[in-house]
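Only one chain comes next, encoded as structure tokens, the form predicted on its own.
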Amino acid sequence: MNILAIESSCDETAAAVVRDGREVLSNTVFSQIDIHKLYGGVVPEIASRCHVEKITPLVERAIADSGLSVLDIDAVAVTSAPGLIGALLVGLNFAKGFAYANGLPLVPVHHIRSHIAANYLVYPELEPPFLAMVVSGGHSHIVSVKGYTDYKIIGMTRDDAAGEAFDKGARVLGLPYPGGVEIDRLAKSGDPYAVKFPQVSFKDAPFDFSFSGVKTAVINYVHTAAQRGQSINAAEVAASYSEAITGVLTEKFFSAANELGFTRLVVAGGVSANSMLRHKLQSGLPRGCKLYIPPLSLCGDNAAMVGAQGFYEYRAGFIAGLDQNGFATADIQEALCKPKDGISF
């Protein structure tokens, strides 16, 4: 089964084709990095703007570059929920057009999920169940995957996602954005135990997460220091820094896992990229487990991993009509339409 597959939910605008949730035939991406990098973040209106222009030529060259035809497409999977409202319509309503024109059924895709099926690319040989950890600039979650279409939350911030808390330390030390990157890189020169950072636990909720309060920690941190006229090691800060996010994710994905007895465990998103993560996760991996981590081409937002998970929700019947609307907002444990409950074209 060959499906369309598009992401447009924050600022990157992608395309892609993907034959049995598996393997990826093509996969466009343009980013809008350079675009938002003079106001310092993504601004939401500029992102919706990029993907209407962008999206067209995008689809065009994914499936060229496929070497298939409109014709061998069978299914349109776009991602309709968590993201920025309006970058999210682009997508959503150039694939309602696209599934309506070529008589094409359209499936929605929840943007966590497709993260996680990002790894089903890479390892043939994963399937469910398994406990995943996404972490992202929105989102940082771990989540028990019973199922490709069955999850259920296990542990999630209570406030800043990881990916935030990483651009905003980034922010208050004057690195350019993507702040993320900037800091990842930052730290690899700095000393990781050269300054206590907070790290938050919750006695009822074990394996929820708290950002905040270690980027406020950061925040005053710089600013006392400038304020009393001290300079700063800007590497021993990032590294310190990073130590205590990546510490806190690491520690309580192992736990969590430990607990419920999970071996297989997979990893997702943009903050999956992170040199320092990915080193704590693969060094301290309990015994007995396997780590499933994708390469860095796929931590970012992309479409093929919206294909991926295209796939399985499409053999699960979640075929949407045209009425399909996109949230900003949207629980990775909910369907985003109901089952089989689309229109034949």
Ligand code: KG4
Contents of the next structure:
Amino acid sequence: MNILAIESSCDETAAAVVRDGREVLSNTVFSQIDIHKLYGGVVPEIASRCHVEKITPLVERAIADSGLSVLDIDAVAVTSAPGLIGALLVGLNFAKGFAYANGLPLVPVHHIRSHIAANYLVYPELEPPFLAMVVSGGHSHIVSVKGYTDYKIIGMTRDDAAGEAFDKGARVLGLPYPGGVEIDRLAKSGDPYAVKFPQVSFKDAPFDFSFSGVKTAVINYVHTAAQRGQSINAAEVAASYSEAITGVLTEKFFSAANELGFTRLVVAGGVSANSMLRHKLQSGLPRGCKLYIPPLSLCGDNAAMVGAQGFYEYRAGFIAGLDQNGFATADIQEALCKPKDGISF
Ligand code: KG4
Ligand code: ZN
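Form predicted in complex with the ligand, following the form predicted on its own:
Complete assembly follows, chain above in first position.
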């Protein structure tokens, strides 16, 4: 089954063609980073307009690159939640038009589910059940993936997401947007134990995260030094800050896996590109466990992962009508539309 997949939830316009949820036939992305860089962050209105400009040529290119024709496409999958609502609606409305014009089923896909599904594209043997940690600009979740469309949240952030904390830390250190990758680069030359930044735990919810404290701590550290006229070692701060964030992510993920008895551990989302996090996950992996983490090219937002998850949503019968809406927020545990009868092959 060939799925045309579309992603436009934030600042990347992306289209891909994926076969049977596992094989990437084409994968095109237009990143708006250079545009939003001027403003130090994503400007939603500009993001929406940019998606409108890019989506048609990107879809045309994705189909051409796949070596298929429109007639070979069997369904259209599209990120429908969560994300910037104006940005989401561009992709969703394009997908509706494409599906209607070509008589194809429309499959709405949850963005965080699709981040997890990026791993299906690189690990053919990976199947639920497994434990997943999704760390992105807007989410930090530990999720039990019981089936391809069946999820239970084990822990989540109570305030800021890990990616948001990286971005704010980078900004206070004067690094350009997007900050996560810049702080990662700078941290490589600093001592991660030079500054002690706080790591938060909750007695009643041991797998929940909180990153607002560490974010405030780095802001205070930099501002206090500036007020005293002291210079800071930016690489040391970047490394110590990364240590605090990646340490708590790794520790809680492994402890959830141990307590719940999971041995297949999946990591996904933009922050899974972080080199310190990847090193900690690989070097500290508990005995008998296997780590699944996407290559850097599939950590950030892309449409191939939407095609992967879209296949399993379709198979479970989650086919939407043309009245399907997009949502700025959505629980990963809830389906985005009512299931039609399960589709069997
Ligand atoms: O998954 P993603 O591309 O978009 C969302 O769904 O949010 O994640 C973007 C987040 C941003 O906060 C970005 O700074 C962060 O992932 N990120 C990183 C790295 N690469 C991207 N954070 C730390 N280290 C990186 N290497
Ligand atoms: Zn994302």
